[in-house]
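Shown next as structure tokens: one chain only, the form predicted alone.
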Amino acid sequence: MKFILDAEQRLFGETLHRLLDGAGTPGVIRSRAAGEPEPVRSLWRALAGAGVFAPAVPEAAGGAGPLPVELVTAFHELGRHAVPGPLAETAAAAELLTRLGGFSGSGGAGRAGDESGTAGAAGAGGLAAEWLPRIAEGTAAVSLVLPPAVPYALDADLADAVWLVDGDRLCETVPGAARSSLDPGRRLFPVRVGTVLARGPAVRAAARAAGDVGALACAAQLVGLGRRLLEATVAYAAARHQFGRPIGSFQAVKHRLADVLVALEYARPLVHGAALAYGSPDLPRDVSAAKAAASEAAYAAARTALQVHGAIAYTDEYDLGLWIRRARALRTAWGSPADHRARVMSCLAES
């Protein structure tokens, strides 16, 4: 099936492509791992300004959604520009938090804990009122901490509140001190359960909601970082000579990048299709398709420019070395290939 987007959402993502083509995300990135939080923060108060967060924001509490696929242009573009920060975790945390603000229900806005809504959790109402508005203004950054994953927050010195699902219960947490990672972009902090915000039934439900946000802005997330690092490698092979000839000439490599443009075309319509399935039944298999096939794809791509470029690729000073660090730590961010594999299986089992 072939997903066209309409021209307000083509606008929308070439308005932050240019955006954040001049933003120099390679230096927020390098600012980042030196520990200065300030060009991060400048930066998310430039998208905050082109609205990246609204659409993950139902209109009755102040947003402009929920609007799935506009969510997914916008990650897309973030991806490709490897933007640091907890951006699916605060994409996760608007669901959360409509879900259980009673935000959810197909007549708009509805009190906490209606029949109309799918909330009910004690505690739920304000929350959401307080930060549903903030999250849409693209003024407050959530780092979300869902089962099953290892209690581990995304960036936490970045996020204006880090909470996490523990059974029934949203909590505020503890940060512990910093762990390094792989992507210089990330870093992950150990985290322990500290204030109770709400709880329920409907906390663990709403979290469901919430993962399958998270991996779907995540699987965005990487499909644009994987048309990044070919664009790139494509320049690149074109570029370099060997033998009096560009490299990109040679039949081995052309089939790499062959393979990975094929596998990039191919993980593109799953996550639109997914985040069509937005409301249905069917959005959990969706999105975990979308998922395996988008961390597979970008990989590949991370594999392939790493192989084309050689050892330059993998150095500090070269700047494709983040987006290939970055495919790496978003594969199995919100789910590993493998989990999402035996989810799609479990979800046809029942069907």
Second form
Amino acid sequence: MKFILDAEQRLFGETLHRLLDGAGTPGVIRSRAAGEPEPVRSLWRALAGAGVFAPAVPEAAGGAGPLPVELVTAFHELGRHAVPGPLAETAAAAELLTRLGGFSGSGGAGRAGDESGTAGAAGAGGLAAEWLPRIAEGTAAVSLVLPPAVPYALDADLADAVWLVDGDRLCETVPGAARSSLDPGRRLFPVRVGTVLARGPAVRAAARAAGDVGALACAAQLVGLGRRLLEATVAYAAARHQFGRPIGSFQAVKHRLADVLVALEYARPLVHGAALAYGSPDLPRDVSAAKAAASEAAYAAARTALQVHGAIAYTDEYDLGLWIRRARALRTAWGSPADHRARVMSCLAES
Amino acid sequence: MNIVVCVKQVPDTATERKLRSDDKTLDRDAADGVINELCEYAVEEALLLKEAHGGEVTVLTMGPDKASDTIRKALAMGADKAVHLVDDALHGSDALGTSHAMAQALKKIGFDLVILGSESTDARTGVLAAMLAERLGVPQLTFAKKVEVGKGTITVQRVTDYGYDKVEASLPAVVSVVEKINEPRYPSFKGIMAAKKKPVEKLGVADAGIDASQVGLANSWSEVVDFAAAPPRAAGTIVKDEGDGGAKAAEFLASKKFV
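Provide the structure of the form predicted together with its partner chain, given the form predicted alone shown above.
After this comes the whole thing, all chains and molecules, with the earlier chain placed first.
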């Protein structure tokens, strides 16, 4: 299997990296935490303009997808810069709409609500036709609740739509009061079921596909986060001197850093492998393997960053903590490592 | 309007740049090649002029095969097509040789306006725009921070040490731009994908009508005789303040004739 990105994919990733470097995401996260939504929204529009959601939205609806490898390339950069907002949620919603709207070309698509539901196929198609172009162009952020893996609506206050899949129903929701996350860049909202938008077995199938895309996007973010944490920690270990030597010259520090690198390098091909499995029956297994490995690798990177930096790591004014806390939050977002390991196990047992 | 933007691939300024020990030319394998930063401003200005006045933007570069990455970047930003001057015979050309080769290519392509960055981050000669204008027999408007195109004319604000001059000329012309001129766009994903399908014409020395005796290392008017790494910075003097720090600092400055 070929895991080397081609020239266009590399240029896409580099472009996002430069854009985000210039945008200064720590400032965006801090203003988000202070309750100002506008910096996140304007960054969102810039990212959508650069095509972050194009790989998740089909060509017929204003995107360029489905292009899962390009999607993980983009989300790797979003994670590397700790971009806030319902990013994986919006990508997952795009997948859900693609399936329900009949854009995926697979059997069963566009049949949502055939069993005399509240909304028929036309309703689901209309929903997709309305929202997919807006997602592609960056004028709509969607928060998606997919119990049990995604029990709360992330950043419902920033989202233009907050949807819940409850069994075979896709519903609008009424968000409750925000719960704070340990990550200052995230807010979690419990939701109550509102108007039913579509109903039927197609909803259940589309939600499963959306869950895989959300977990895959989250896994890519985690690898990007872990990479950034490792880079920052290696640089710190080279610059920080103790006992007259850089602390990075001590074996105990070196070994921890090497362990993180190994974990990240094992997780990255799993993420790319899962992207390549898009459209195959192995997708659930491969996504779970990727999400479990990426979660643990990024979390190890965060723990190591915290230890090696010492007290500065948890100093609020120091940006590193924004990455550390994001890694902890995303570790269990879209399913915990244990959930995903269990799913790998059950997939293997079935085959 | 037919606009040609000249772009150059340069070694990434964030990495260590080296010269080759054998022929004393740039070691292109030692560092990643990136588009010269000022060239991005030139591409952006060409795109803005195209958006305002219509026409077509052609990218022209001279460099080895891997300079195609730089072409791809410019096409992804929105240029329409590209011409890549690539030939082993061009290796090691100095500014005079390069300007001859580029001028020949420009005559072949045809243009109303040629836009360049005012200098590259590697060679930093900053003379190519002037040389091209001379060889092509058209006006040169260099160090532009603002460009306006009228009917057959072009007006620029040319940055000087004391402010700017307003310079006007008839088209066709050659313009070089400074970084104050605009904010280069980021290529979008669709732009990147569209760039794959845009035409890139490769021209060798013979195809472009270049006189081989005017280009290449052997025919360069400037020659690199020798080079050495910059000496490492010497350790500074640390003055320990025991109540007389000010006097010691003043003494030091006086010894260097600063005060």
